[in-house]
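Take a look at this one chain, the form predicted on its own, written out in structure tokens.
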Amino acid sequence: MALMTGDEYIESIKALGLEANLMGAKTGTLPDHPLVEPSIRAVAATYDSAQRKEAASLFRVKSSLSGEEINRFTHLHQSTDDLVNKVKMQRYLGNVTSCCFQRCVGLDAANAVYSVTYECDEKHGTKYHQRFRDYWSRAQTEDLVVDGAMTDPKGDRGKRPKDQADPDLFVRVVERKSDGVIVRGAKLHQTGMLNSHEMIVMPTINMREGEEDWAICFAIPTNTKGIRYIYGRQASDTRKLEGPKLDVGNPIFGGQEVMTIFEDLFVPDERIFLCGEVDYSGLLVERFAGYHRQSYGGCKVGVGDVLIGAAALIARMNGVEKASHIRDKIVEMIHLNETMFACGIACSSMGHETMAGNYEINMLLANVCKLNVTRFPYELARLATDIAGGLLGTLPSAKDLEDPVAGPYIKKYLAAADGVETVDRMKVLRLIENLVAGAGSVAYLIESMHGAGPPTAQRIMIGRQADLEGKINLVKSILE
């Protein structure tokens, strides 16, 4: 069972019989869940299009472990051209959903922790890397969503994890027992995690001597006794609730934030990668990193793409599809869009052979990458807001459209050019607004901006990574 289908994989997420803290109740009935329901038609997906000939080279590829045919959600990069082909498939889902598909972070972690754990066996003599290997290998064969959980509280940011009034802060190891580990914490903005079969805990932060209690690395059933749920709010979250889709936005697809908390849980010794390790923390968490900033370039240009599409359309529909200003600021958008998805192809096609065997991107690349993208889907919102105009933020509901009385006048006054329904002027002008403002700008802004770190984070990583000695002594070999 190498490839499942959508409705297979929705089936296998309502077995799991997951629970969670929603607006202020616990419920067990997650899939059918208004406000959850669009988040796992995203996830599914993912499935769906491994099954369409037109995008099979894409989601369909060999496992290195397996030799079966698998989705490429579950790919160890065995080459630039693997890099490559993720960043475009990451388009395509982004141009079919126009949100957060949620599969890519435990396909970054996977690869990350592939490479980290054979490099730390062949220093350390521990026995990771067959371990992952093995739980990899399921992963592929039985088509899994794994997510990848990183980011921690951390409480005071000014201070160390083990300087924390509360050492729970950050996730970590509070006993250890001859079979396995008892770990507590939390890990925030959990991204499609109740989606999720499993899922990879990893450090938030390069640990240091003394702190090797905060050094774990695992992976854990997302149904596993000892870990709760609270699902996040977002922006006109409860349109959903509401009934007509036209106010929504996107009709089909959404997002999902998760705080994801471990009290007391165990982990079996075959599902700990990392466990005190702390030379090996940092390395890690800046490959997932480096990975997850490559990311950025393929699906945030995807809903870009979406965007685009519906900022041209609004303009064909208010009747100014013509005027330079018009044209010149879809250009503009087609350029910010464009330079970020050739910064993930960039850092993809100039990545490299890890010691393992997979391929890692172009660290440098991909933290250009990522700070592009948290500037640009900013500056593509605000254009596509400029062409939209003012109804954006003050269109009646779809409600008022269906009343016997009001619905008359919304169709007669909000017409704009020969040929153009109300109702699909309205649609166009609800899923700009769900981008720019509403639920899908949660993925689309808010994530572009702090998902994979924030700006800082890709600061610090190009002045790492830029060699300025290397360029200082070109200046020097010229002028002797």
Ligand SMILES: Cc1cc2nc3c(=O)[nH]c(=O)nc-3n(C[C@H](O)[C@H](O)[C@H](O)COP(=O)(O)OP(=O)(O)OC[C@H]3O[C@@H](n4cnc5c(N)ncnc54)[C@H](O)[C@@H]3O)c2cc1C
Contents of the next structure:
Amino acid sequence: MALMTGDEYIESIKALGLEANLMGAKTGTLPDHPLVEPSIRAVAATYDSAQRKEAASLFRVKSSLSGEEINRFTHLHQSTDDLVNKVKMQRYLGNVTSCCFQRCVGLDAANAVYSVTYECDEKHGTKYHQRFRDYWSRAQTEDLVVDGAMTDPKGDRGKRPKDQADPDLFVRVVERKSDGVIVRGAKLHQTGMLNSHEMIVMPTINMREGEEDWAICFAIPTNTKGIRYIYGRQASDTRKLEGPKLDVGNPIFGGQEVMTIFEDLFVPDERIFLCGEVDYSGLLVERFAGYHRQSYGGCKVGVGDVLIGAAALIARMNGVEKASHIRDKIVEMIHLNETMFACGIACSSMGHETMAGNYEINMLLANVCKLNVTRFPYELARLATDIAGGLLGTLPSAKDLEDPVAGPYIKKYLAAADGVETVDRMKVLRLIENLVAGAGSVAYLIESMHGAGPPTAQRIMIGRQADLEGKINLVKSILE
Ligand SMILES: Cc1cc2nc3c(=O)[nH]c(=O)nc-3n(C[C@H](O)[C@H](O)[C@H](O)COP(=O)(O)OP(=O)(O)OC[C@H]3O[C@@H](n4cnc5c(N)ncnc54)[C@H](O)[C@@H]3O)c2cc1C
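Having seen the form predicted on its own, could you give me the form predicted together with this ligand?
Full complex below, order starting with the chain above.
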């Protein structure tokens, strides 16, 4: 099958008949709901971009499984160049959408499952790798969106899965059948779940002996019977229901996070890629997280470009563009943004081949990348807030701008530099607000902190990967 266009992709999601609970009601068949629609447009951009001549080399790539041309969002990386191009592609899409485009989680899951199943088979004589190749060939050929589902509710963080008051707080196998397993539990915060055809479910932590029921990895279509979805709220989300696009900030695109519940879901054998091999659960978590920590060195940088542009534009509109401290703050924003990009590119360039033949990022640098991402977007947001001024928090509504009484006052008193229309100034302010305090801040700030694990998870990995003894030995050899 040829690569889908954005419209074809949207039709293919409509055909799934997915529904969710959203603010006390059923959504009806998605993605027609106005609160959800911007999120599917962002995913559609991953398809439309592949149709654009200028972006073809980033988005179109030859499959290692079929030899056919596929979208890079389903590619198993075959070189460090592939890893670098993934990050560049993500930056491009951050520029296009200024939000989370929701398609990299499945890509990161696939690359992790591909190599971990190979290594698990080598040790345990299991048959997961070929199963996964068969499964992923279809995802590539049909140009699917696949959600990567790792995060369990986790209950009491101080307790192991089997010691929780409710064992379902980590996804687990509750029954084994001759042709598959029954699974119960939930995955929280699922990015783009309702814009996905399929999901890959993975364990959320390293499981130990005695926790075999929780060491489960599988793939399932999103419209399988036995799955329930509850839509997550974002700051200012109901502005999307109010009418005027101006107040939304990002008038076209948005993100989506969904709570996903498995109510005794049947998973057939051919879709299971780990089941009880506790010694490979931790490796899967680590590899998925590594690829995903690389991802943030592209997508958040792309959104950062938009925020920097908006800060520079509002400074121009406010008449402070040439002030030295403003120029310095813009330079600082660029410096922070490019530092994250440099880390994304570095962990890609320093990648290596896995036993299965796909390429993995440099783990230490991917963790350095993500640790920077837990901080720098917050500093970019702080600087943009400084430059934009207090209107960021007090701007009147689009409806008041249209009002015959209030409108003229707004136009008169919110005028700034010569030649700037008040409405244009308001649009830029709303876009900045969207990223630093509105719906867009869920992906730009909160996800930068927690997505692919909170900062401590990266610190642990950095501590493990940094070869401290090697550094101590350097000192010893210098001092000899
Ligand atoms: C916008 C957004 C999108 C996301 N998208 C996805 C997605 O698509 N797929 C997916 O699988 N996940 C996704 N996530 C989930 C993300 O990976 C988690 O939020 C992250 O791993 C943190 O887990 P948590 O939210 O349960 O927080 P917690 O684990 O509760 O962490 C909160 C704090 O407690 C600390 N802590 C936690 N456990 C312990 C412990 N045992 N001992 C000491 N300290 C501890 C942490 O270090 C942190 O400081 C997303 C998250 C966000 C915010």
